Every structure is written in structure tokens, then in C-alpha cells.
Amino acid sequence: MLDVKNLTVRANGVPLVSDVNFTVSDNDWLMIVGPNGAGKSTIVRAISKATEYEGIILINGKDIRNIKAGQMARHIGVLNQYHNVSYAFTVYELIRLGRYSYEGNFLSAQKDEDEENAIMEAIRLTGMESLMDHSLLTLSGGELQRAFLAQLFAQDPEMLILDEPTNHLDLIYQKQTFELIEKWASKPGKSVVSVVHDLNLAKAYGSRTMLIDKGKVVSLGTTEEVLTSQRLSEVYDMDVYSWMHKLLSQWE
């Protein structure tokens, strides 16, 4: 679905990342993992056109420098961690924006059938029923990622690509929403590449990890061949599994 080669990106002519290569298959998760600076972000920033880079970035064979966005948004949705919204758009309205790729005009287009059903589909399966009429303005912090995590859904494109979306939010935010991108996920056709910063996310979700130090790839595989004690405390500088032991035995 996804083949990334070479990828390398520059900042005034200095490298944030070199040389990466990987590829992401159908009902992959891939999680980027590695210490902040390492690059986590402008890998995923480069997948979404959002920067310049070298190399070559492959959707389904397509090198996506061809891709205009209206298909492009068939293929990648992203979620970032933060969103500044200050227009009063419904909760229906912002979802209902998802589908811009899929009619000539979605300012004026009438809704046909299967929009409307991928509008609902997308609102139940993340619990919005009862906010689909509320403005933006008034969601809390959890129910604004929610949202906008349904506007993707709607958007239905063949991989999410997932920047820290959870990082901000109450742990109970942070299990709503990693469920709901699971369980679509697992969908035919479907894959994500996740950056996070919480290695027990990587663990409990990913069923592959990339960890990337100072731009490069340290390892890439199943997540619990690259999560070893060994690679970790090189690449953090510190024991993280004593320390990941020691947190959680104070709940035993």
C-alpha cells in the first residue's frame, strides 16, 4: 500500500531525517517510535505532502508527487494532535466535509445516498449522535479529536496517517479513540502509521514499529523484535524497561 525509498528531508540544507526506507501492507499499524528530534514527525509530515523531501513515496504504485490532493484524500486522512478551529461549524458539518473528495463541488453538491450513510456510519462509530448539532466552539478537548476522527471515517481513505493524536487527552480519550482506529484498521483495504510517544501504545497496537534516532531508522520490524531492552536503552540513553517495570508495579 505504502513504500517509502530514500526518504530524506532537509531544513536549510540540514538533514531532519536520511535515507529511510519502509513499507506499510493492508491491516498494517505501523508506529513510529524514538525520542523527540528524532524525525518521528517529519516522516509523517512528508507521507501527507505537508514538506519537501528526496526520495520516492509510493501509494498503491503511485509516486504521490502525481497525486492531486482531491485523490490523494482517497488514499491518506491525517490526524494531528491539535486543531485550532475557530469557525462555528456543527459537529455534522465538519464530519460532512470529509466527502469533498468524492463530489465535483462539496460546497453545493445535494447529499446522495451513500454520503449520507457514510456520514452516519462514521458518526455512530465514534459516539457523536448526541453532539452531531453542537458547534465545534462548544466540544471539549476529547469530543473536538472525536470529531474530527469521524471526518476521516466519512472520508473512508485507505490509510490514516496519525501524528501524536492522543498525547493531550484523558486516558479514557486516549482508549476511545485507539479503539475506534483499530477496529477500522481491520477493515479490507485499510492501514495506519502512527507517531506516538508512548511506548505502551506501541506495544498494545502496533503490529509493527519503526524506531528512528536522529533521523535514521534503528530498527524496523514486529513490534516486539524493535521494542527489545537493548535498542531502547540505547536510543532513549536509559534502562526503559526497569524503568516501565517500576512504573507499573506500583499498581500490583
The other form holds:
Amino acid sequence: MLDVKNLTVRANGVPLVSDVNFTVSDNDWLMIVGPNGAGKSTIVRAISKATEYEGIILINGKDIRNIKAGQMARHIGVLNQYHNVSYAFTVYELIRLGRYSYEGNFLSAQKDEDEENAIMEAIRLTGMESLMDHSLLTLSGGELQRAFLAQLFAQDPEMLILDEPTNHLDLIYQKQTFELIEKWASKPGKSVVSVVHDLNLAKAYGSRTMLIDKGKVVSLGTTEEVLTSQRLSEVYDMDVYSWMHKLLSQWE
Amino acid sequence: MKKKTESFRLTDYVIFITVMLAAMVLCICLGSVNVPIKDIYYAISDTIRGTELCPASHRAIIMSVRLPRVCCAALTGAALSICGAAMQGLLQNPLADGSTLGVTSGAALGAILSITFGMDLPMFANLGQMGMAMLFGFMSLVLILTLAYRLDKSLSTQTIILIGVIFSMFVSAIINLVVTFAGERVKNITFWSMGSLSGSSFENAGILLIAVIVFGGIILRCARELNAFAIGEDNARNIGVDVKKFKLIILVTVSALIGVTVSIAGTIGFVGLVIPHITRLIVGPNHRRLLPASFFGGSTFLLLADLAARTILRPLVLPIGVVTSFIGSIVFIYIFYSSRRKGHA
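Next block, the form predicted in complex with its partner chain, ref. the form predicted on its own:
Everything in the complex follows now, all chains and molecules, and the chain you saw is the first one.
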């Protein structure tokens, strides 16, 4: 459903990523991995139209430059790493905003009941019932991330884009988030593109992986094909395999 | 599960409107000469029906001084605070407002230039002045945001406020310079630095009413988008808000509305900052409630501020901006301190 061709993003003329090509099909979970500053987040920012870019990005064959904001939200939903919340909106109000692209004007608006059901379903899925009336300012980092995930589920896009959503969270929230998304992504017609730092997460959840370094694609394919010992050593400038084995062997 | 309503309920409207009307009645009755409440009714019905139930002196005070002034005060307060609420939501910043961002002084400069260089349209006195005020208000906003963006791409609170304050000082200097040289043609400097409602007429109130209905209506229609912006611009984009379009609509509308109020009442500071903040504490940050509540809260506040300005040292009338700035700056500091302490200024 997503088709990226010759994607280049520049900041003040300097390319952050150049000539990136990839596709994402239904029920794919594409992991984008690479060292700090490789351009992982830049790629997903381009896909979500949060930055200017050169090249072509197609969703279901349509250029995203020609897709209106409201329609775009039904194709793609983004979960960022951090949320700077300044005002005391309630969790319910946040989740309800996820339905923005469905509300439209009062002529095309869906029935109130349907809207309410979609919101309640998202709240139930993420287990936010007890926090529904809480202010966003009182939530922990993990709860806040879960509230934004619930907003995304209410939005119900075809594709989820995750930009290191669990990096700063406790393990329990990391587990919850990825399990929730895995369940969501198994529904027909859904797909996920996610930027991850943690190679273990890429291995555990990615159906395909794109390894990038210094703004260029080093390798793209199934996760097993891409994350080989040799490639990782070249990109990360260290013996990643031995290090991972050493860390994990502590648990045996 | 009970259905949730986000918008303002009828009972909320009744409460806020009652308070505002009570403030209006109070403001008509009190002043250098106090008039009894019943005379308000008599004066209005005398004017409509041509009867003579109200003493002539009271009727003159009510119909040609107090009533137009009260209408202007209520509408100006409503306009300023709805603008402040919109800016605070849009910029995700509880310290944003026409006066802290320099829009107000920019608009004042526009009005002064128009008066000084005689840019009035011959058939519509004041409209050239108003147009210039709106245009300069908008240009100031664009300039400040551009400068801030160049310094700091994340458009953080501190950068915008700092640049806004510096810009305001710069523009105030130019205003004072122009006023000094323009002499008689421009009303006195106090009007442009502290505001005044003393020249209010029904004509002014009519213009304000139209501006509030049109521009206030547009802002109210953007309540959902403002909610999205208030949570964060990235989030607004993610859920499908046309970020550029709505940002432009809201900025232009706010500048236009501030421009109209400045050309009629001068620059009255801090109303747009303080009222939305206090209202947010009462009704929450959801703009579907916040905007109407700020509307009535702002009008009530400015009515009482004007009453204070007229009565505290009577018969001396203080510039209304003195009262609003006095209260406003204290609340401003309080907000700044408490939000800093919570770590999300």
C-alpha cells in the first residue's frame, strides 16, 4: 500500500537521507533500524508529510502530495516518542480527537453513536477505562503513550507509523505497546512502519527490516536477511552479534 | 456508559450571561452620577416609545454615555479574550496573547499611521484606520513568528515571548515618536498605550458587534482544530487537521479582530492573557467550552475593570489599561511561576 521512490530529504541543502526506495504491503511490519543520525526519523517524517521532501511517495497508488489532510489521517497514523502536553485535556478528549477526520462537517458526519462506539472500543482495547476522565498532565510517561495509542486506534488508519514509541518507557509499557500494536496489525489491510533503536524489537516483531546508515539504505529485505552479523558490524562499527549474545547470555 | 458532551450546556450559558448582564446593569448604574436601576428601563423605553418616564438628565447619561460605553466594554473584552484563548491554543502556550506577542501594538501603529497620514476612506470614516490596524496586526504577528522560527525551529514559549516583548517595545517607541510629531490629529498617547472607552458610541458598538459575530464566529468554528493544536501541532497533523490552512485562518482572524478593537478602544493589555487562563481553570482546556466561557468572562472582566477605572478615584477617570495591566501583570507573573514550577512553561 505504501510505495516510496527516490526519497531525498534535505536540511539547508544538506541531504539527511538520499535516494531511499521501499514498499510496504498489507500486513507488513517494516522495521527501520540504523545508528543515531542515520535518518530513520527523517524517513517517517516525510511519509507523514511532516517535512518537505523530494521524490515520490504513493499510498495505494496515489501521490500523498495530492491527498488532503483529512484523508491522509485515514491512511496513516503516527505515534511519536515524546508528547509535550501543556493543557489539562482529559484522556477521553484526547482519544476523541482521533475521530477528527471522520467528523467532517455536519452533513457528512457519522452518527454520534458510531463515533462514540469507535472511541469506547479504542479505550477498551488499550485498557484506559479507569483513566478516561483523568487529565493528561497527571499521567505517567507510559500511560500517556498508551493514551496516544488509544487515539490512534480510534483514528483507525490503514498504516501505523511508530517513531521509537517505547524508548523511554518502562519494560512493562514497552511490552504492552508492542503487544497491542501486534494485535492491531494482524487485522486485514493494516501495516506498520516503525523506527526502532532496539535491534531485539526489530527481530521480534519485524516481518521486514530496512537497515540505513548515513542517510542511505544499506539493506532491505526480510529481517533475517538484513540483520546479518557482517552488515551490523559494518554499520554500527562494532561486533553487534557478540555483544547481543553476551548480554542475553547473562539471563541463562 | 453515559454520553459525554464537550460543548457548552444551556445552564452554562444561562449562568455566564446572567453574570455578564448583572455586570452591565451595575456599570450603567454606577459612576460619577449614580442612576437607579429602574431608570435604565425607563430610559430605553422612553427612547423607543417617545415617553418621558425617566428624568432627562439620567436619560442623557444612560443613552448617550453609559449604555454605548458598556456595550463597547463588553464587546471589546469578549473579543480580546476570545483572541487570547485562540492564540494560546494555537501556539500551545498559556502565555500567548495579542499584547504579549506584539499584535496589539502593531495594530495600534497601523491605526496611528492611518490617522497621521490621512488614510481614511472618505465615505466610511474609521474604516481606513481599522483596515490599517488589522493589516499591521497581522504583519506584526507574521514578523514575530518568522523571527522566532529563525531563532528556534521549535517555536518555544520563551523565544516567542522574548521576541514579542522586544517587538512591542520597538513598536511602542515608534508609536510615541509618531504621536509626538502628529500632534492634534492623533488622540493622546495614553489612548494608544493604555486604551480608553470614553469615546464610545453606538456606532462603535455596532462595528464591534459585527466584528465579534463574524470573526468570533470563525474562531468558534475552529474549536476542534484549536483542541488539536493545543495538544500539539504534530498531533494535529496526525489526526488529519490541515495544519497550514487552519493556522493561517486563525492567525488572520485573530489579527483582524484585535485590529478592530484597537482602532476603537486603543490598546488594552492583558485581558486576552488573563481571562482565558482563569476560564481554563474553571471549564477546562476544551475550546468548545473555553471559547464561549472566555467570551462572557472577558466581557464581564472588562465591564468591571471599566467600572473600577471610572469610580475608584472619581471624579478622575483612569485609563482602563491601567486597571487591566495592574491586575494582568500580577496574574501573568503568577502563571509564569506556577507553570515553570510544574515544568511545562
